[in-house]
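To begin, one chain is listed below as structure tokens, in the form predicted on its own.
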Amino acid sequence: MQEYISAIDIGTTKICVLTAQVTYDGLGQLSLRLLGEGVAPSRGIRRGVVVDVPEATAAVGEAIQKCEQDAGRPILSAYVGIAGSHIGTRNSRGVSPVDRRSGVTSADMQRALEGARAVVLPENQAVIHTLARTWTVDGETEVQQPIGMNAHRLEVDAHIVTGSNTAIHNLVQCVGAHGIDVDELVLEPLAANEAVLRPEERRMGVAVVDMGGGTSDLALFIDNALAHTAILDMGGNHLTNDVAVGLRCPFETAEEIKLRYGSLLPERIAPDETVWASVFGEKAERSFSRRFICDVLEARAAEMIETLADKLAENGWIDRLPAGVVLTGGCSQLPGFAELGRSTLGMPVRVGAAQSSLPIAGLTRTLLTPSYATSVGLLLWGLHEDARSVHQRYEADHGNSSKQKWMGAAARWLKALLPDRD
């Protein structure tokens, strides 16, 4: 079990590094205590992908240094978020024989996942995740947790997430240059799900959309399992760019205007309300109608929601999400996104952020906002992986009795921390 867990979220607009200490109480419950955080503006990143390694490496280093100074200790390894248009997904199946005397073990599950992972990929693609959707035990389908079941044959319906070797290498290089090992690359919407989704939403069927600066990352969960992922080529920078073009002002000015005065509900803005901004070619600031600015933002946001609707309509996903859509990420904080989503999609839509009830002590108010959902989620992902390794060691030390596997502290950790993940 790791004593410390760290997370590095490398986004298009910012880089966030968090480090926390693993703690446990007398009942065997694992949790985290936040020790430090470091945030720096992104450089050398475009649409979630490293495009300038030296610049990105330097920016990552700034965030790491701030976090290490805040925590008072070095970071040796970290869970690193990954996204971008290079991400691909597919479904696959794997099979493993089972010793009926011992029942299904975590080793059997791992062998089945390794079988599913053995897919033919394009030359420049590599597997990032092999995630179980459902299990089949001796022909009994849609099993969520097969451990301990008596069987001869175990099958898994898995979701494979792949990425460009080049993009993966560049990302790892930016982190490794600072002497930090990558514990695991984690698809960012999967990390965000850890922080913002409620268990009942995952059971019923829900989509989480992590709206970043360059891309929006979609993950669908049905019956407690990941059903589908996709990367949408749209994000907060598209909104900012529209304002910059409409006002003929610098991108940085447009971003400030968007954050201070932006809304996707222009009908609620007084017609005579004005905003002053510096524009190209003029020394003095000019005044603009705030409603005009919000009209521009609403038009682009409506296009983004319609693109999301088209993606959800593929393969009938939109009819399988009674819990609707949870928007998160910095872009989702623009006032009116949830209302626009509900009116366009015709389903529940809310804006999600990490909750103070999560097993992480010391989260600041800033970290409890949608902008940092992925960062906090990466810590939670690491905590769950820690719990899983504890369970595997417990299983190895205590033999193959399926009844005894779940009676110790490791079982309580696993059941408490992994109720909704395979």
Ligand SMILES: Nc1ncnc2c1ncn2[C@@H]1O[C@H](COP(=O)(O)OP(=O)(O)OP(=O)(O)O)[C@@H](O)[C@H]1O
Contents of the next structure:
Amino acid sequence: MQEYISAIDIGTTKICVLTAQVTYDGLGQLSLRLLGEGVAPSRGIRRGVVVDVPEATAAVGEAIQKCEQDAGRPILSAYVGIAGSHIGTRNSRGVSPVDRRSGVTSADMQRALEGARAVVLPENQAVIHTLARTWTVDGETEVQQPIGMNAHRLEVDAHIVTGSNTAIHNLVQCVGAHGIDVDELVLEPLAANEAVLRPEERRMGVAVVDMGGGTSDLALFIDNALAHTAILDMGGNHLTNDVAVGLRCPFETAEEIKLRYGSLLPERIAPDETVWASVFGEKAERSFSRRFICDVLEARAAEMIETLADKLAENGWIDRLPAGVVLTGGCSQLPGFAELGRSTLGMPVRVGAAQSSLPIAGLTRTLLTPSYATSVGLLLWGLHEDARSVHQRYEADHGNSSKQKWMGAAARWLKALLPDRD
Ligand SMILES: Nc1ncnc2c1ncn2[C@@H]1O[C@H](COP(=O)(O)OP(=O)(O)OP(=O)(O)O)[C@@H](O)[C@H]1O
Ligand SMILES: [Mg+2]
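Could the form predicted together with the ligand be shown next, to go alongside the form predicted on its own?
Okay, now the whole complex, with that chain kicking things off.
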């Protein structure tokens, strides 16, 4: 079991590093106490992917340093979020024979998952997660926990998440350069789900969308298991860009205007309300109609929600999500996103952030906003991992001492064995 858990969320706009101490209440419940947080603006990251290793490494270093100072202790290893359009997902099946005398063992489950994982990958892709969706024991489907069941044959429906070797390598390098081991790479929407979804939503069927600066990352949960993931190439920067183009002003000015005056409910803005901004080529500021700015934002946001609707319509997912959609990430804070989502998608839509009821003491107000849901979720992912003593169990079983834990199968196998993360 780890005594400390740290998380590194490398986003397109900001990098957030958190470190926490694992606490044990004596009744078998593990929780966390936040020791430090460090946030720095991103550099060298585009659409969730490292595009300039030295720049990104320096920015990551800044956030790490702030967090270490805040916590008063160094970070040795961390759970690191991964996203970007290089991410691929697919479903796959694996089978294992079972010895009737012993019933299903964890080794059988591992063997089935290994089979599922043995898919032919496109060139330059590596497996990041192998997550069990459902188990089938001798034809009996939807078994939650097959261990010990008397059977001949065990099958698994697994969800495989892959990423580009280059993107993975660059990300690990940015963290490793600071002497920090990667405990595990975690797909960002999976981390976000830990922080924002309620157990009953995950049981009923829900989509979580982490709307960041560069991308919007989607994860669907049905019957308590991950059903589908996708990365949508759109985020808050697209909204800011549209304002910058519409007003012919610098990106930074447009960002400030978006944050201060932006809304997706233009009909609620007085038609004569004006906003002043400096534009290219003119010394004096110019005035703009606030409603015009909000119309620009609404047009792009509507396109974003329509893209989401198309994704949800694929394979009929939309009919399997009675709990609707939970929007999170910085971009979801634009007033009116939930309303726009509800009217376009025709289903429940709410904006979610980490809740103060989570098993983490000391979360600051900033960390309880949607912008930091993924960062907090990474800590929770680590906590759940720790609760299952994943690394220890694996290392005890296999004597693995590899530094490159992200490549090691430990976390993948054991998490996949235990898909219920409530
Ligand atoms: N209060 C707010 N209202 C509207 N937009 C906001 C608000 N706060 C942040 N944003 C927007 O959210 C975006 C950043 O979100 P977030 O911090 O989740 O992104 P990130 O994690 O850096 O990026 P990504 O996850 O896409 O790589 C920016 O576009 C920013 O303008
Ligand atoms: Mg993010």
